[in-house]
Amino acid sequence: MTRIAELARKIPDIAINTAEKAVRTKSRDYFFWSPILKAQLDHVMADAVVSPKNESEVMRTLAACWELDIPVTPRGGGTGNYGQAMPLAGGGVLDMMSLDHVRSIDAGTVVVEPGARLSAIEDLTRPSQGLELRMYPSTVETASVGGFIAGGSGGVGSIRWGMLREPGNILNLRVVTMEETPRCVDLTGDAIDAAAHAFGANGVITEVTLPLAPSYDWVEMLVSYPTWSQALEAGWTVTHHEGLWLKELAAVEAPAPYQYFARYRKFLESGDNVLCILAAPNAVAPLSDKLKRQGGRIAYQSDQLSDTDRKGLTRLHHLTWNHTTLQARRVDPEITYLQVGIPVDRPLETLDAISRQFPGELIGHVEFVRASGRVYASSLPLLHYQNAERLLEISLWLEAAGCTCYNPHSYRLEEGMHSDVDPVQLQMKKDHDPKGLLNPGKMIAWENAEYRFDPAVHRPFPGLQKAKS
């Protein structure tokens, strides 16, 4: 009998598929916007995908699979970009989108399932509360809110709250162990830190409560300027305006706008540089007046369309974050990006050297966001992609240049991170999954407690599924 109809036998009542298409489908993301993740990790495939209904069954599934020796990869909405929900050892992927519901609302905060979709939760309690998330990736419509949780970082909205893990924005996060006997563990304060952005290696989450914010029917704008770094000045000049309520501000490079945002064309030209804006309805006003002044032209914005220009158009939020690259692989899927980090005390320049520095081959596309009390420029450049020793070359020149290369062609958190070992999420990890059966792969620590990253060096996962000759 194979492990997985033993885990069958011992977990009747739980879904279990086995179908080679179901299994393949849900043992993918995003991944292959990474052509070196591609070629890594295009073989990987579950054994099956099991599919609780609540958190008994989770602890249910969990300890099974503890006592069989079976890897088990947590799943939500599979919208990451780097192989966070694919399971590299094979095993079971846990897919949490059957547990969705949004347990309570009540002064300013949102208790709930890990399955539930992000807009899901928005639509509930907008009308009820008149209150929103304080962030989402721009992948909002599809993601869960514990995929974000464990594979997310930021989003719109953090240029007003921060990112996702700064200190307030998770409230409390609820995970259950793999062990022999599972146990539920309520983590709060900084204690979040070791398993949010873990993948789901340090635990299963199977409720999380979040801190609301007023909700606005935001006005949607896009100004263009004539060069990138007017655009970036004038980016990094408003930001800075805590007066002005934003959501949303970024900005993207020609000639991307243009040849990328196919359903806002009509109101762009070939050469704009652009910054998409989310701006409550108060701050259009002052936010117009000095974006005019900075030499910006109002190219588009929502509450002054004609029901005829408003046709075809998606929301703002699907030219920013992940979805610029997105766009942008709809024109030319052999682009992919790069995550990187602008030095806090001299942003603009390095922002303008690396437009010099590779004309063409990248493309500017910057979030500005909040983070411990700063401002900070986050870049997400679009990458004409030649060959993995061309990548190397850009990652090394940005990192000699002062900038911190968070590598999105990694399936490695702490490649991922750019980081050291962290002992605390190492500690989680033992405490939590004896065993190593969550996510196994993701986590260099568990393999080395003293490694130290280079940005140079690539550690592969040593028990990395096999492809089938």
Given for the second form:
Number of protein chains: 2
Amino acid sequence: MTRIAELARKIPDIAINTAEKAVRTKSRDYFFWSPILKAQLDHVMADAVVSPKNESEVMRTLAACWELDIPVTPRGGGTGNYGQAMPLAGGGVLDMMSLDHVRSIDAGTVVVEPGARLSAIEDLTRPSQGLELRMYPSTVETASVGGFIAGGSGGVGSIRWGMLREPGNILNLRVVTMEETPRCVDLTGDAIDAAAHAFGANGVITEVTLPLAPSYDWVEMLVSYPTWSQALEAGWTVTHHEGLWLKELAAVEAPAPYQYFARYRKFLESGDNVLCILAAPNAVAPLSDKLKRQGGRIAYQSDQLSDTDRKGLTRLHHLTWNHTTLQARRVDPEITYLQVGIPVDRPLETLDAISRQFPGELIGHVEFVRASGRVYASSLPLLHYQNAERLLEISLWLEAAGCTCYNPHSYRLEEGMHSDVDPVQLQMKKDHDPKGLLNPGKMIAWENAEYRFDPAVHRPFPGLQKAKS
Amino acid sequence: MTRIAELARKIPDIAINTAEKAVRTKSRDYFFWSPILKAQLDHVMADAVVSPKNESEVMRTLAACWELDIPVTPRGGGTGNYGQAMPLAGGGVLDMMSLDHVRSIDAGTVVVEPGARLSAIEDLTRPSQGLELRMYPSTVETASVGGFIAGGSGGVGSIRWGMLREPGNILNLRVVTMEETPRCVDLTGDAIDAAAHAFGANGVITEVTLPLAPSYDWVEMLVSYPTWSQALEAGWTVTHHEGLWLKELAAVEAPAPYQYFARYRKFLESGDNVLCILAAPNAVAPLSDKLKRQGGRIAYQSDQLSDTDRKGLTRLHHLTWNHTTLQARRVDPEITYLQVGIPVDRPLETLDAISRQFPGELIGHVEFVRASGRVYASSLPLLHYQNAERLLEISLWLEAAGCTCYNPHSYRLEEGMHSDVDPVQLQMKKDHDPKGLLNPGKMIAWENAEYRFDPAVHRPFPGLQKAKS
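Given the form predicted on its own above, what does the protein look like in the form predicted in complex with a further copy of the same chain?
Now the complete complex, all chains and molecules, led by this one.
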């Protein structure tokens, strides 16, 4: 009897699917955006998909897998693109999407199960309370809240509320441990940091408490500039004005907007460098005033449209964050991207230098965000990929220029986070997953507690070798 | 016939009061907080108080005064404390408090007449729309919105929304000019800057459009620390977290909280250095967690009170901004204060140095605010005043330490703003008030367009000499 058959015998009332097509689908995310990850992970496949309906079923599943030494990789909406939810060592994918209840909405907070889709949460909070999520990824319609917390870092809304893991943006996380007798552990305050953005490798999230934000009828704007420098300068400037209430401000370099934003092409010209903006209605007038003074042309404004113009449009967040890359890949499937932190004290000079250094190879895409009390230019440039050596060369040039490359071409936590071992995250894995069965192969620290990040080194990694063997 | 009698004949249907007591009352503000201003301005008195009921009456009043060369000093709630609304050259005080209508509340904005008291505006916006003012001075119950804009710079709420004159925080100002035929001029965008904080010297504000903020049931907290450095460090740290939604965070050094916050003394100990906080309900838990980790004791929290404890309390904003000074003066009427901008890159070191340099003479009071995308420590230290020479000595020491002293012991715009001539503000005065009749004596530029600010020089000033003669 296979281990999966034994598992099914132990938890007969919990849905287990071993049909190859279903398992393959649930074993994958958008890893294939990265040619490197595509080569590394294309074969990765679980043995089964287990779909618990509630926390109790999660606990029983983990207990059974613990006993049978079956690796378990939790999965939400599957919209990640680093292989976060891919089961490197096979075993079970723990499909969390049936735990999708919104438990309560009260006093500006929402308590939800991890499988709730982000937009489904807002569908409840908006009409009943005039509240919305503080931030969401551009995949808000398909991503789950648990997946966002386990694998995301910020998004639409971070320009105002900071990054997802800043204090106050997650109020409570409940995780279930992977032990003989799984426990529910409620995390608050700083303890949340260790479990958020851990890819579910140190506990399975079963409940999330998030603070909400006042909802607005956000006005969408595309503002075009003749040069990339002007667009960046304008975006950087207006982001600093606390009085202009924005939900999103991204800058995208020519020729990407005209080439890739197909539904919005009718508003654009081929040389347009574009700011993509979501603004509160009471910010639109002073914002427009500022942007026009800096040479901008209001190419599109959602509250000023004719019905004809409105036809065929999507929503503006579908041009931002990872959807910028998605739109580009729809036109040119070879395009991939980078994630580059730009030095806070010389952002425009650095972005200019990048633009000059890699013309045609990198196309600028900057998300303006707040973090820890400062405004940052977070760069997600589109990349016309050549090969792994060239990618490393570009990354090292960027690092030498003072940038921080959060590598989206690695499925390993530390490489994506540009960080050494996180001892607190590691300790939580030791405490919650002593056998190392949760999402194996993602946390370098588990294999090497002395690991120190070096952007020049892409290390072979035991977790993956095991998966291949 | 006196000029005032002629004025009354020209505008017989507009209320004019020449009764000495009424005129004296309306000729004064809280200038007497400053021993320097008290000596300079105590004699200042208008000849009459004119109280128009609407914009049309304002225009007719100004036309008549223009013809008769009568100086006009607009006045709101009279809660300023630099003599902003004091009629240095006599003439008429233009009492704007009868123009107090809230014209509309819509799409997150409010359109009001200048004489509306700030809390009266919120009394309308809160229940009907769940909205409140973005910021207000600690005198919110008595100050007028026009006076706040003409003479204030920020307040409770600036920790989130920045300072009052940052783009987007005032959407529209309508001013009436002082000419033969007064005009109504609508100011938007950057043009607002010239008329805001001009003490009404370049136009009489008759309508204000402000953006509103979502209202919360703010939780009041007093958090005490054994040392001033700890309180500052904690306040500085948590202010940087965008995810903690605060309306106010002030730090007050021992022994001021215990000595001066009489109604809250029951929660305090004599050595307490205190953070005064207004926090959104969904920020309280993570905020408390952070503050306690930094050595704080939650001395008072408004949502955790017994009815007994609640008795006799006021509202927490009455401990902050200029009310900190007010509370101190209730116990020790000799106390005055300074307004000190602290270098953004070394705030805690600088505040420590000030504390060490002037023990017992300056008592620390810091308001944490956002401005232009950064967090600032804005210092309003209490001062045990000795004499004008010592005040200058302290100011020059602070300037040498990299601070900016916004002198609250001067009634002149430029000295209070620590600025040279503002050419745009001056040009607007030339355009709107060619005879120089509006609030004369406040804008140095009007008398000397070459003026350059020097903190070491307190200049004798023609405007005041004229008033004395």
